[in-house]
Amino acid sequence: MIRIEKLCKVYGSGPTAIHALKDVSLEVRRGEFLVLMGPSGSGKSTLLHLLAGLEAPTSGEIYLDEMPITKMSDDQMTVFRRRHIGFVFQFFNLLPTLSAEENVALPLLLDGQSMKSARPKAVSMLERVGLGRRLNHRPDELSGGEAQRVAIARALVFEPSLLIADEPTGNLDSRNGEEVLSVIRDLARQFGVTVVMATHDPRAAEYGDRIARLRDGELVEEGTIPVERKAVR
């Protein structure tokens, strides 16, 4: 499903260059939850970034169902990442003024979709996450995890093929951010959507099936997560 081949990323150049990334290797089976875990500056984010297209790698290359995605055009991967890749951010990233149901409905809206067509989707997918309830509040009239589990539904309404989450219980107590994780993970499986999510948080990598450790730009350790650690399912 992703296959990262010698993937570097450079900041800058000459003395001061900032070396990101550093000849990353790396394969993520389809379907299945990578957790990537590190200090900060390891490169976490970045490796991030270049899996969304967001960011150019200097040298590597990265393949998403065998879709080279560092040789996409900007418009081609803008449509690339719309249909293929959600997002789950630590801070939400959901618009203030527009209510849950319509938080959802913006990807199909901007890929051309009606809203007649969108709602139905939208609704479903809050439903899922279980905020069937919630449809007309705005992100202010939610708590904090009820705006992750919106931004969750935004994030597969197009069920993509990849679920890329930076920190997603970053800014959510223990209880709320067992459920969101508990959501990425139970969705992730029903749609048969590939996670990758980056975290500090070991109790947060429990719900992974493997861990990808990265130490000053470079993939130090890979390991899958013993049974007797892994969250209960």
Ligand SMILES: Nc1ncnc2c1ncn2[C@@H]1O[C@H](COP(=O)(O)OP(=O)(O)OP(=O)(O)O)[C@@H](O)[C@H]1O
Second form
Amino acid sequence: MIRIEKLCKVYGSGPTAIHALKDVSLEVRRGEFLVLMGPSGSGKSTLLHLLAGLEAPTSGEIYLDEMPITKMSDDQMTVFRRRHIGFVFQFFNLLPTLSAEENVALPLLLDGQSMKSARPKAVSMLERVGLGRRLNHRPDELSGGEAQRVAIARALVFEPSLLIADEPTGNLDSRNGEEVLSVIRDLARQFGVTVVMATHDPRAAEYGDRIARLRDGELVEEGTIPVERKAVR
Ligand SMILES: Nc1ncnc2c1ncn2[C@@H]1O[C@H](COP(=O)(O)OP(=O)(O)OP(=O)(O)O)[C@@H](O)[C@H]1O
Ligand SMILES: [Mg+2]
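With the form predicted alone done, generate the form predicted in complex with the ligand in the same format.
Then the entire complex follows, led off by the chain already shown.
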């Protein structure tokens, strides 16, 4: 599904250049839930941004289903991302003036679908994240956990093959955090979505199948999560 080969990302140049990623190679299987850990500044968000095609690497290549994404034009990448990659951020990134339903329908509308065809898909996805009774609430009328579940519904409304999550529980208390992680894990399984999630939280990591660890831009350790430490399923 994902093959990352010798990925390097350098910000700036000369003596002040920051080597955010150094020769990172990594594979993620279809349907796998990979957790990316590592201290602040170790390159987690950088790797996720490159994976989503939001930024270009300095060198190296990323293949999504054998497609080299750095070879795509910006326009191609925009459409590809919208249809195949869902993104969930720490701060939800919902549009404040739109209802939950409209926020979730937005990617479909941007892709040229009518509201008539987009609405039932948005409603069905909100029901799946347990928010069937919050369709018309605006983001400021939702709890943090609910807002993040709207963001998950939006990320999955296209039924993407890849879900990228950057600290999705970083802004939530532990109860809401666990609910959000369960929703991500359960829906990813239902849809067969591959998940790559960055987190600082060892408890969040227990929802994944495998951990990759970054330190100073280098991948230093990979391992499966022992069954006895996995969150209850
Ligand atoms: N746009 C940018 N311009 C310059 N430097 C950047 C840029 N984005 C990130 N960096 C630097 O690259 C390094 C990796 O940053 P990154 O955001 O990937 O870390 P992170 O592991 O996600 O950290 P955190 O856990 O705090 O979110 C850091 O040293 C950061 O300062
Ligand atoms: Mg980060």
